[in-house]
Structure formats: structure tokens, C-alpha cells
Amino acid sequence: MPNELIQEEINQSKIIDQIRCLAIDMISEAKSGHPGIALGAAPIVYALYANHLRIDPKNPNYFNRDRFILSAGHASALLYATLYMAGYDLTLDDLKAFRQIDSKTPGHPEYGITPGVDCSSGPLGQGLATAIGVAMAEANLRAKYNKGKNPLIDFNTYVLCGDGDLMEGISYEAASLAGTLKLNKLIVLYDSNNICLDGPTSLTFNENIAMRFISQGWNVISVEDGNSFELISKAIEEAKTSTEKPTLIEIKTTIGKYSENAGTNKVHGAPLSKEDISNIKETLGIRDIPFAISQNTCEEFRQIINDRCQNLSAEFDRKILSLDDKTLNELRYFMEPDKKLQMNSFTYDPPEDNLEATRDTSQKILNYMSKLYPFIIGGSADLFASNKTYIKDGCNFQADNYLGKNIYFGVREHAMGAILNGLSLCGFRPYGSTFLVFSDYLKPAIRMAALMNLQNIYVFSHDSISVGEDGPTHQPVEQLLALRSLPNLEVFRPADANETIGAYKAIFAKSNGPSVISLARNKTKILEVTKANEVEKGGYILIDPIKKADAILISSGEELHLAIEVANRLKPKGIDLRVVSMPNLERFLKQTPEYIEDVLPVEIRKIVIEASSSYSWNKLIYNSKYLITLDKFGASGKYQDVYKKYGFDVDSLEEKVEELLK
């Protein structure tokens, strides 16, 4: 073997060992972290960064870069050490501040905090499923913008996952869809060490992972020696040649390699002893000084990356500047992190009978906006016909047509939520839809979207016990509360077509954060008193008596129509009621104190009418007797009968309100 090749191998091994030791030093300094994967998987991450990832550490967000998602987010110390060594904007002081308040190196990777982190991760399986969304985004953009032999968009999506990721059900959902869609530029690196936090995976996880992925339409490549960066690199090179399938590379590693507890769960999630760290460093030939760095080793790693990637971002910039103005402006929309969209020109044609379900109005708006903006894309978890979210003439996103706007997620709500995150990370304004009650199935992914400040839209229909015959399994009660309580997530519950228009205007005009629009299945009257432009305030006065109101009825969605009827019935009895529409509770609570007082004066009694959890309203109503809400499960029957059973028919509401005001 030539001497220069021997020297190259020695140097690359030294870089890997330097990364290992930096990572365990970070964990030791923080007195917290996961050293096992840092020691065992360092050759995987090194091989990827040194030989394959097309990146620019000086311009980490350039659009056509390869994406790397650390689904095994507990390996954050390994990632940060690698990013530092690779030349990203991190210092040794940043590494020393690992897991400390307001540092650039938080306990699990956070998008927007650390340069080079393409996705927040932590809950296992989320990163893998999000990567499917990233790969779908690349496929769509590649089909849209690549003309001739000089491709504009052509990035790969890489994932590092572990046994825990593949135990999570979301990984099965997402991998199944990825195989169906033939996302060949998706490559998953599986750190297969047969250990989880509680012990050996044989306790809980015995299936043949290779056969599982093969059955789902994936390539599978095996690497038996996970300490060999050469074999890992060769496998990645092979994976990149796939033309019709995503690839899983199963890499057999030893958790906690070189530690006294190597190969056991003891090394998974606790700092190593000082003696163990010293022994590891002695074995690897690294100085036994915390955060000691060989500058030559660091520069060598950066040079390897620079030799391969130095012109990538500049070349991409040259390519986009050669585009025609229309295409350039369109593409720039994808590259802007915060998009404010206008739908002021939307013209609404009400049906002749003046009755329309808000889910039907929603479909008209989505169809209109999708024609204006190429980055609006979305779908349903097998409920297109019910959610009314299909884009007519938008074609279907499928393996033979990545240009389609309609994504058939199948019955995979959780994967849908994470895939939306991946699409959003690549500049799309995606939406996903299902019944409101099934929002529970994608809640963890919604939480990740809120953490990452992504501009997803969740279209949840069938949002009340008025679903009726399907019964309590399909009738949401606590879901609005769960969504309203989630930080950085806005929840709109419009009462009719006018408010649905107003809700979408407010959602599209937002520059950050995800939104829910909660829609009714049943047709409701399009009211003359509702105002689209008032929805952006969260709540507003709908009906007001000439003299001072005896009380204020507050409601949203379908129940607002009931509140109006109650007010009309009680007026001849000498009870004058103000009716306030509250399509977005949290947005209303963020208005000025003067506006809140004007809408809900302190001295006037207030009564909430909403067929969902009472806990949503505790910031407004302090006496529970004024909450006409629902804190029990629904029942199967015609929706009028269900309403009557739980006191939400007009007769019962009239009686209850009148009794409260005596």
C-alpha cells in the first residue's frame, strides 16, 4: 500500500478519534449526555461529512446543500463536535457550554440555534419521518426546476437513526410511504448496536429490520464493521447510485466503543468516569486534557471538506441568477424563511341557499391559493373527501409525478405531521388534514413544528360532537384544549364562510409558526353579522343591544349559531345579550387591554357556549357555572339528538342562560 494512502488513513482515524474525545469531554463538562453513541457512531458521521455531504460550512443554509438529520438526537454532542471540526460557526467555548442555558449547543439539536443543524430532533422517530418530507420536497423541486443536463436542484437527504427510532411506530409509517414514492435520494444510516436505554434490544425488538425495509420497497446495505469509515463510505457511495428506491444502510456498531462499559446500556445516557475517559484517550492517542484539539487534525478535516465542496454554493448562486425573472422570483419564495401571503383578491360566491359547511369554504380557498403560489402543497390522511382538501387540477404527488400538489398520506397521521415539517424546512407552506379527534395522532409532530417555528397549516374537520352517528371515538372533546395550550400554535375555529375566509387570511399573512383551522362537517348559515376582517383580532362583538347588555355570550364554530339564536329568543323576555365571536382565543388574549375591555367589560357577566373542554376558557371565566361546555365523551346518534343529550340544543341553552341570569 502506498505510503501516502497509509498516512491518509492514519490521519482520518485521528480525526474520528478527536471527534469522539471532544464529544465525551462535552458530556463530562455538562455532567449530562449520551456518550455511547458518540463513541460508537463517530466513524459514520465522519464518513458522511468527509466524503459525501455537499455542504458549505461558511454558508450553512445555502439552498441546494445536502441535508443531514440526526434522528437519534441524543447524539447531539457527536454532531456538535463534528460541526466544530468541520469549520461551522462554533467555538470551543460553545462546546464547553453544551446543554447550558442559551448556548448554541443545546441538549438535543434545535433548528435555528446551531449552524449546520437542519432539523430539531429528540423524540425518536421524528427526524426519520421529517426526512421523508425533505426528500419529497427535493423531488418536487427537482421535477419543477431541473431542465436539460445541468441540474439546479439535486440534494440528497441523509439520516442517522438508531434502534429506538425504528421501534417507534412513526418510522414504520414514514418508511412505508417513502418506499411507495420511490424517494431514491433518501439515505438512512442505521446505527445498529442492539442496545437501548433499558438493556439489550432482544428484550423488546427482535424483528428482521432489513426484511422490514425490503418489504417496504427500500434498498438495504449492510456494513458489519461500524468502526471502518472506509466500508461505511463505500456503502454510502453505493446508496447514491439507487435510481428507484430509498436506501437503509445497517451499520453494526459497538455502543460506547473503547469504554469500560462498551456494548452495554450503562454507557448509553450518563457521563463517563474520569478514569474511563483517561483510558479511552490513552487508547486513542489523544492528549488527556479536556477539549484538547490538534490544530493540524482540525485543519485537515476542513481541508477534506473544502476540496470537495468549495465551489458548491457559489455555483448554485450563479445558476439561479441565470434563470428568467419569473422562475427566479418563484424559486426565491422557497428560499425565504418567512413567507407572508395575501389572499385579498379571493372572491367568494356563496351558494344559493346561503348554507355551507366551513370545510367546503376551506376547499375553495385552498384551491384558489394553490393556483397563486407554487409552494402550497398538502394532503390528507386518507380523508380527502371528508376534509375537502383536494386541489382540483393539482395532480397527485406520486412516484411517477413528483409535481403533484395532492399528497396521499394514507392512514398515517403521525408520519403526515412530520412530513409536513420536512416540506416546510425546504420552503413549502404545506397543509395536512384529518378529523380533529385524530389530531392526537400527530400531536408530537405538531409540537416539533411549533418548536421549529414552521409555517404548517393543519386542516382539521368534523370538529364537534355534531359528527353524530360515528360516536364518541370520532367526536372531539379535549382536542381544542390540547391544541390551544401548545405554545406558538394558533388555533382558529371559524363559525361560517365569512370567518373561514378571515381565518385563512390571518394564517397566510403570518410570517412564522404553525396554525390549526378547525372546521365543521355540517352546513351552517352564512351570517350577515360575521366579519372576515375581524378574525385577525381573535374575538370581536357580533351582536350588541342598544342599551347596556345584561350579559355576554361567547362562542365559536357551530355553537356560535346557537348562541345567536339564544340571544334572539331571550330578547323578547327582556334579557339583552351581547354575542361575541371567538374564533381564536389566544390571539384575542394578546390584544391590547383596552380592546379586551371594550369587547368583554369586566362588570358584565360572561357565559361561554362551546361543545368542548371547559379548561380552554379559564383565562376568561373564573366561575365554572358560566361555562356551558363539555367535559365528557359524546354519544352515537343523530347530531341533533347528541346536542340535546348534552344540553346544546337551543331549548336547553335558552333555559340554562335564562336561569344563570335570574
The other form holds:
There are 2 protein chains.
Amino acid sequence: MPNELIQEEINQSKIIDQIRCLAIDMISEAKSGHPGIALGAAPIVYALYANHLRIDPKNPNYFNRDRFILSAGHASALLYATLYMAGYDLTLDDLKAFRQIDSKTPGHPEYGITPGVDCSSGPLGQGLATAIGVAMAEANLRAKYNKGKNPLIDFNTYVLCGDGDLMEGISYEAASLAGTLKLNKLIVLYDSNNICLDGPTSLTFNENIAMRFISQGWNVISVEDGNSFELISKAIEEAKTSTEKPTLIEIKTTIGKYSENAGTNKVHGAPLSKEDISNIKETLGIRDIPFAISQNTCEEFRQIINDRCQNLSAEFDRKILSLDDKTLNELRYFMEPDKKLQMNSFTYDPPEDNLEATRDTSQKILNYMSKLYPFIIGGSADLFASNKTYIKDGCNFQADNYLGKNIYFGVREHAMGAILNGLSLCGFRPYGSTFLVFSDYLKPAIRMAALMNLQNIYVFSHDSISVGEDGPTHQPVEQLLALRSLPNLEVFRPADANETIGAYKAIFAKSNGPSVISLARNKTKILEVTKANEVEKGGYILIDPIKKADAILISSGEELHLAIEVANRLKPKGIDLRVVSMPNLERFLKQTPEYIEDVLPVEIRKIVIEASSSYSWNKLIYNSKYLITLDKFGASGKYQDVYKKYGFDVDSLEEKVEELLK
Amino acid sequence: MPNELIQEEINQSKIIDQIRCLAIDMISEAKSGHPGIALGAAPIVYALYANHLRIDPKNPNYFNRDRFILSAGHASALLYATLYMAGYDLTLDDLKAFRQIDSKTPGHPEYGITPGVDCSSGPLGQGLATAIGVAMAEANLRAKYNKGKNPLIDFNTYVLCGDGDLMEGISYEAASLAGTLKLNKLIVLYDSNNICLDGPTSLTFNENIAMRFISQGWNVISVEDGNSFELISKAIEEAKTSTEKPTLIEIKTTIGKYSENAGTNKVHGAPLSKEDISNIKETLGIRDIPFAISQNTCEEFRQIINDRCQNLSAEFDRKILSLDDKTLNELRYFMEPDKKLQMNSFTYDPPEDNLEATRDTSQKILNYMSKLYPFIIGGSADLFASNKTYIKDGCNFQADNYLGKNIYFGVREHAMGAILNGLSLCGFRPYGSTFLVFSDYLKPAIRMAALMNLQNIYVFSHDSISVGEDGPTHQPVEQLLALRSLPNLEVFRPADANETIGAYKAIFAKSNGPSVISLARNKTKILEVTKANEVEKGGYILIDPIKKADAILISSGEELHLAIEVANRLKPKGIDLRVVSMPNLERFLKQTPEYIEDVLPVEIRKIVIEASSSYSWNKLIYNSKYLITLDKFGASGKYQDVYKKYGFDVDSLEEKVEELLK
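Pass me the form predicted together with another copy of the chain as well; I've looked at the form predicted alone already.
Once more the chain from above appears, this time first in line as the rest of the complex follows.
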């Protein structure tokens, strides 16, 4: 080996060790964090940043950068130390503020907080599954915008994951889809150290991981010595040549390498002792002073990256300038934070019989908007025919056609949720669909979307006990509340075609946070009194008697039709009711006090009719006696019979309301 | 082949075809259901009931029966038709009432409704994962109670699943643990028909399933012709000889066999046309009259089962009578519905400094109760050290020791939830643990427990933003509400050791429905004013001024300590506050109006302090201004700093309360 190469090798090891020591110092300073993976996986992260990631630390968000998602989010100290060393906009003081309130270096990576962090992570499995969405986004953009030999979009998606990620079902689901879709530009670096939080993985996790991923259509590469960044780098090089399959690189590492507790779970999640840190630094030849940095290693690391990446971001900027206006405008949407879309040009053509399930109206709108805007893409968790989210002539997103608009997520709601996050992170406005009751399956991924302020749209159909025959396992009760109460997520529950249009208008007009549209299975009348443009206020007066109302019925979705009928029936009995439609309770609560008082005057009695959890509605009505809601599980039967069993048929409702107003 | 055998074969095919036709008639009568799997998988279910399942249709719940879980719950018509034919307590009228309100034959199998149904199912993946819990229960009971050659407990657990089940992450998680634990008495019959709801599985699901299960430590057997009950039966016979591994039998079938739409997704989820049914019946030689039954086939099926099973249940009864009293009593608990346990003998030994995190108190109680009662078993989703749910000297539940009390669920919260359901279905009182924020991951399984009225205990620690450094991905906000609003689930959130004892007393005293115990990460004072015995009322007066209170502070968990401090600080300022502890809001709301008025008199102002979603508390207080709660995501930082950021430090709270009471 020529002397020069040896020299380089030594220096690079030094950089890795510097990163290790910075990370354990951060954890020590914070008195909190995860030194095990920082010490064990530093060569992996180094190999990636030094030799492979196409990035620009000075322009961290340039669009065609390679993405890196730290699925093992507890390795945040390792990531931040690496980003600092690589020249991202982080100072030593930022590293010293690791895990402190309002710092740029929070406990787990947070999107939008730290330059160079492409995705929030922490809940295990989410990052890996999100990466599949990122790789799908890349595949779609690549198919869409690359002409000729000089590709505009061609980024790789890298993930660092650990055993914990691979134990979570979501990672299995997502990997299965990635294999089916042949996402060859996805490369997962698996930090395989045989240790989980509770002890050796053998206690609970005895899989042949290579075989598992091969069974799912992946390319698998093994690196026996995870302390060798050269071997890791070589493996990544090989992975990049995969043409038909995503790649898993299983890298055998030692958790807490160089610590006295190396190779055990003791080193996983608590700061190291002072002595341990001193000994590690002595072994590695790093000065035993907290946050001591050798300026040389720092500069060398930055130089290595610069040599490889210096032109990438500028080159991309040049390329997009040569695009035609239409393409450039389109691409800009993906690149810019403003996600507002308008659907004013949508014209609705009601069916002759004036009956339509909101899920059917939804399909018309999605078809229209999807054809209008290339950023809208989505699919269903194996319920296209029920959710009505299929885009006709939109083709299917498949391994042989990444231009397809219809994603077959399979019966994988949780992965669907994370994949939507990945698509959003690349600028799409994606939607995913399933039955409302199964929103539970993807809730953790919805939470990540809300945390990252992404604009996903969740199309949840079959949104009450009126699901009917399928029974209580398929009938939502508490789900609307669970979604309404999720911070930064909005729930729209339109009652008919008009309100469905209004809900989508409001959703597409948003530039922050995800939205749920909750849709009915059954056909209902398209009402004359509903107004699309009122939906954005959350709630509005639908029907009002000429004289002052005796009481107000508040309702949403399918049940609004029952409320109207109750009002109609009680009128001849001398009871004059106002009917208020409340497609979005949270929005309504944010209106001015004057508007709220106007719609729901304090002195008039109010009754809510909604076949879902009462908790939502105590926000409007204190006395639960006036809530005609549902706090128990549904039942199997014809939907009319199910409604009746729980008092949501018009006869029962009429009687109940009359009694309440006596 | 001798004539006799041919004869038998023909007759058995006739029984299968009879079952098929009954099932499609049921679906046709209901105008709702899933004929595809009924036609395709009938030979599988037949082979199982005729030749393998050790059951007693007249005594369907006898304890050592083989369990059968229909994970593909949409095959309910097939199951009910088979149960009827097999002689369970179902009439033709019951079959005709398929999917009708209040029938014994609901849309998806419901535990406790239909004799012979061992588990509710429908949400895909849940059944398979629950079966892993059933097999674990059997392994534990077998290890515990079998002496000598003549085993008392030795039942097999069978599952029928489809592609949809295997796409769900939960099934992967559970299968991974089953392989690790070498649950050889678990046999999964995989109805492999290459069709999912949206079309051919190739659209989204291209796994080598055999390889996948082998990678997880399973034995895999293939049956190429799924229309041959003999081949299926032979495969099951072979599976029963597996000594070290659970078995997956992949059975290639044709969805909707004999229908005009056989082999396509069209036949999955809607009734067949009249013509289609007529043609199928003609092909099969069944009279074309709805619900026509050949009495011969019915009797023959019952005879086949009877010949094999007639003595099983009586034999088991005999065996248990020969047990010693202690063992018999113990075993009876597993077999009987009354699940109440008392913990009166528990004596609490407070630490010297009088400081303890409720998770630590919880560990003491679980250790005590677990040693006292063999029915209590549980574990953690890779967070033993944090959740504090490890039973010291309880040994680990492992492949070489099924007597172990500590289950290492791995980072598999969802499978953990379903496994608890399986354990409960076999009479255990199991617990599972993770961080409260990750309750989202197992919510669908908790819902199944609530639906089945099982007595699972969920130990959720780290129950607020006071998690601190780990940041918003690890800090629950909306989770307490989500759990409180889940029908038939109770949430206890004790404030200190005394209330933790009270909460467990109340939980163990329950004989219906699952419970959550929500525990704090941080140490808090053991209060003099808290009372274990008051917890069962849900809420009670903790501190009361001598004169009439100016206002009432209501709080729970860790925040109760802040509320008390606020009250103490405001007293010298002339503001006399009552403090009410509310460890279980739902229970409190069910108390008598008198008790509620006594604790929270209408005319006194009330303020809630809880660092979680406001929706919970509008049930007590209409005006949200008096709710010091949290409707946004947390942040990473020292827990005191996080509290402060959101106004939950004592200074901020004091100021806020004072202002509110001005």
C-alpha cells in the first residue's frame, strides 16, 4: 500500500473517532442520550457522508440531494456530531445544547429544526418506512422529469436502522412494498449489533435477516467488520449498482465500541461514566477534554465532502433553469413550502337521482385534481373499490411504471401512513385511504405527519356504525375523536356532495398540517341547504326558522340528514329547530366568539346528533344529556337496523329530541 | 384403491360442497358477505374439523380443546356453515340470519356470540397474532400442569389466514416471536389464492412466503392442490409432528372456486348472482334450493367428528378431578369467567426518602401479585428497564422455559397487544408494557380486547411531556383521551404510590374489560393525603379548606403534585382551594349524582390541571378557559424545562390559577 493511502486511512479513522467522542461528550453534557449506537455505528455514518451522500452542507435542502433518514433516531448525537463536522450550520454550542429545550439538537431528529435532518424519527420503524415513500417519490420524479442522458432527478435514499426498527411491523410492511416496486435507489444500512434495549436480541429476535429481505425481493450485502469504514463504503458502492432491487447492507457492529460495557445493553441508553469516557478517549488518542476538536480532522472531513459534492447543488440549479416554463413551475411546487392548491375550476355534476355517497363525490374530486396537478398522488390499503380513491386512467404505480398515480399499498395501513410522509417530504400532496376504523392502524404515522407539519390527506370512508353488516370490528366509534384531538391534524366530515367539495377546497387550500376527510359508505341526498363555501368555517347554520329557534340541532356527516328530518317532523308539532352543520369541529372552535355566538347563541338549547364518541361534543355542550352520541361498540346488521339499535333512526331521534325539549 | 375408500372420499367431498353451498346461500340471503373465500377455502376448514380439531360441539368451551382462530374473519359464513354442519348449537334459522342484527351469526366472528368461535376477528392480522398468544398460553399451561405420560393440557392452535393477514405488520411481528419461542403446536393454514381485494396480489405483494417464514424459524409445508382435503389433511398431520417450530402450511386455492368469477377479486366481497349460484350447485350436484341440506352429509360429518372426539371432553373432566385441591383451584381460575383477584395481603414498604415514581411502585405490586397468582404473566415491548415490569426471579419465558413469567415481546407493541388477547382467551390475566405514547402502536389490539371483554392490563409508563429529553415523538399528549374514550376500557392515572396501589386493587378486582395503568417516569412524593381505597371511585377530595373552598383544582398523575403546591402557595394569599384527585375520570362520571355533586359542587368554580388533551376534561368543565391542559406536541429538554415551556411549572400554574380566580 503506498504511503499516501495509509496516511489517508489513518486520518479518516481519526475523523470517525472524533465524531464518536463528540457524540459521547454531548450525551455526557446532556446527562441523557444513547452512546451505544454512537460508538458502534460511527463508521457507517462516516462512510456515508464522506464517500457517498451527494449533499451540500451550505445548501442543505437542495432538491436533488441524496436523502438520509436516521430511522434509529436515538442515534441523534452521532448524526448531529457528523453534521457539525461535515460543515452544516451547527456550532459547538449547538452540540453542547444537545437535548436541551429549544435547541437545534433535540433528543431525536426533528425535521425543520436541524439543518441536514431530512425527516423526524424516533418511534422505531417509522424512519425506514418513510424512506420507502421518499424512494417512491424519487422514482416518480425521475420518470417524470428526466429526459436524455443527463438526469435532473436521481437521488439515492439511505437509511440507518437497527434491530428495533426491523422488529416493528411497519418496517416489514414497507420493505415488502419496496421489494415489489423494485426501488433500487433505496439503500438501508442495518446496524446489526445483536443487542436490544432489554438484552441480547436472541431473547426475542432470532430471524435470518438476510433471508427475510431476500424473500421480499431485496438485494442483501453483508459487512462482517462494521468498524471498517472502507468495507462499509465498498458495500455501499456495490449497493448503488443494484438495478432491480432495493439493498439491505447488514453491518455487524459492536454496540458501545471501546466502552467498558461494549457489546451489552448497558451501554445503550444512558451516559457513560467519566472514567469510561477518559479510557475511550485514551484508546482513540483524543484529548480528554469535553468537546475537544482537532481542527485538522474537521477540515479534512469537509474537504473530502467538498471535493465530491462542490458542484452538485449549483449544477442542479443550472439544469432546472433550462427547463421549459411549465415544467419549471411544476417542479417548483415540489421544491417550495407553499402547498396551497385551488380547485375553483372544478364543476360538479350531480347524479340524476340526486343521491350520492360522499365517498363517490370524493372520487370525482380526486380524479379531477389528480389530473390537474402532478403533485397529487395516492392510493388505498387494498380498499380502492370501497374507499373510491382510484384515479381512472391514472395508471398504476408499479415497478414498470413509476409514473402511475394509483399506489397499491396493500393491506398495510401503517406503512401507507409513513409512505405518505415520505412523499410529502419530497413535495407531493399525497393521499391514502382505508376505512375510518382502521385509521387506528396508521395513527403513529399520522402523528409523525402532524409533527412534521406535512400536508397529507387521509381519505377515511365507512365512517360510522352505518357500515352495517361488517359489524363492530369495522365500525368506528372513537376514531373521529382520536383524530380531532391529534394536534395539528384537522378532521372534515362532510354531509353531502356540496360539503365534500367544500371540505376538499379547504384541505387543498391549506399549506400546513395533515387533514382527514371522513366519508360515508351510504348514499344520501344532495341537500339544497348545504354550502361548500361555508365548510371552511367548520360549522354554519343550515336551516333556521323564521321566528327564534326553540333549540339547535348540531350534526355532521350522514347523521345530518337524520337531524334535518327530525327538524322537519317536529315543525308541525310546533317545535322550531335551527339545524347547524358541523363538518369540522376544530375549525369552528377557532372562529371569532361573535361567529360562534351567532351560530350557537348561548341562550338557546343545543342538541348534538353524531354516531360517535361523546367526548368530542362536550366542547360545545356541557350537559351530556343533550348529546345523542355513541360511547359503545356497534353491531352487525343492516345499517338501518344498526342505526335503530343505537337510537339513530329518525323515529327514535324524534322522540328523544322531543323529550329533551319538553 | 379399495371401493370403501372411494366411497368415503366422495361423501366427504359432498360434505365440503354442502358447506360451500350453505355459505353462499347465507351470503345471498344477507345480500352481504364474502363468497370468494367460502368457496375457495372450504376444503381447508373441512379437513381441520373432520380430521384434526379435538373439539366437542356439545361442550364447545371445554378447556383442552384445540383452538381454531379464523384470522381471515371475512370467511365467517364458511365458519358458521361448518359449525352448523359439525353439530354446534346453531340452527338453520341462525344461518339464515347471517349478518342480521342481534343474530348468532354476525358479519365477522364475535367471541361470546357464536358457540365454537374462539376469538373475535376481522381486522386483518389480529387473529394470527392472537393465536401466538394462545399458543404461548398452552405452552405455559403444559409446562405447568402436565406430569407424567398422560398430559392434561396439550391442545393445538390452528389459524386460517389469507394474504391480507400476511401483509399486515402485526402478523410479521407475531410470527417472528413465535419462531423465536419455538411454538411447535401452532399451525397456520394459509389460504394462498394470489388475490387481494384490489386485484391480483402481484400488484403489491411479491414475497416468497415460504422463505419469509423459514427466515423466522418456521417449518413450512406446501399444498399445491387446495381443493384436495386429503392433501391438506396430510399436511396438517405432518405439521403436528413438528417438535421445534411452528408450522405454516401454504395451501394454493382458487378464490371463488366454481363461480364464474373464480380466480378474480370480483368474487371476493359481494353476493353471487342467482345464475352463478345455480350453476355452482349444478356443478356440485347440490339441489338448487336455498339452504337445502342433505341430512346424510350432515350426519356423516357429525359422525366423523364424534368418532374421533367423543371422549375428549369427558376425559379432560376426569383428569382434572384427580388433581390435588390446590392445582385444581388454580386451574379453575383459567377455566372460569370470574377473573377477580384481590391484593389485600399486599403490604407496601415506602422508600426512606418517601420519593418514588409510580412506575416503581407498580413494579413492586406486579412482582408481588405475579408470585402470588400463576395467572398473572406479562412483559414489555423491549422497555423492561423503563416500564419497570420485570418480575425478579420470575425467569424469562423462552423456548427452553415456558414457565418463565417475563415475556420479551421485542419492539413489537402491536403483536404484544394481540398476544395479551390470546393469553386472556386462555384464562390468564396478562399485562403488557411500553411508553404511553406508543399505546398508539397497539391501539387496534386494545380495541379487540375491549370488544371481547378481556381483562388485559396495559402498563403504560412515561405518561406525559415530563418524559423530557426524548422529545415530542416520545411524549404523549392525546393518548390518555384516546384510551379513555375507547369503549369498555378503563384508564387509571395514579399520582403516587398510594394511588398506584389503589389503582391495581381496582384493576385486579375487575371481572370485565381491559384496563390501562398510566405511570410517571419521574419520582414524586408519596403523599399523606392520597388514599388507595378512594381510587375505585375514580375521583375524590384530597385537600379541603375548613371554610368553603373558593375553587377546586382537579388533577391527576404527576401534575397532582403541582396542583397541591399551587393550592399551598395560594392559601397565604387568601385563596382557599379544594384539591380533587381524579385518577380515573370515567369511573368518576359513573358515580351517583350525589357523590359527584359532593366532590365537585356545581356552584364552585373548577380548574383542571393535566398535561394532556383538553377534550377529556370538557366532560367536567364546559368553559375551556378553566382547563390548564395541553393540545399541542411537547418538546425535547429537561423535564422541568419542558413543563415550564408549556406552563406546567408551579410558578406559571400559580399565576394562571390566580388570574382565573380574580
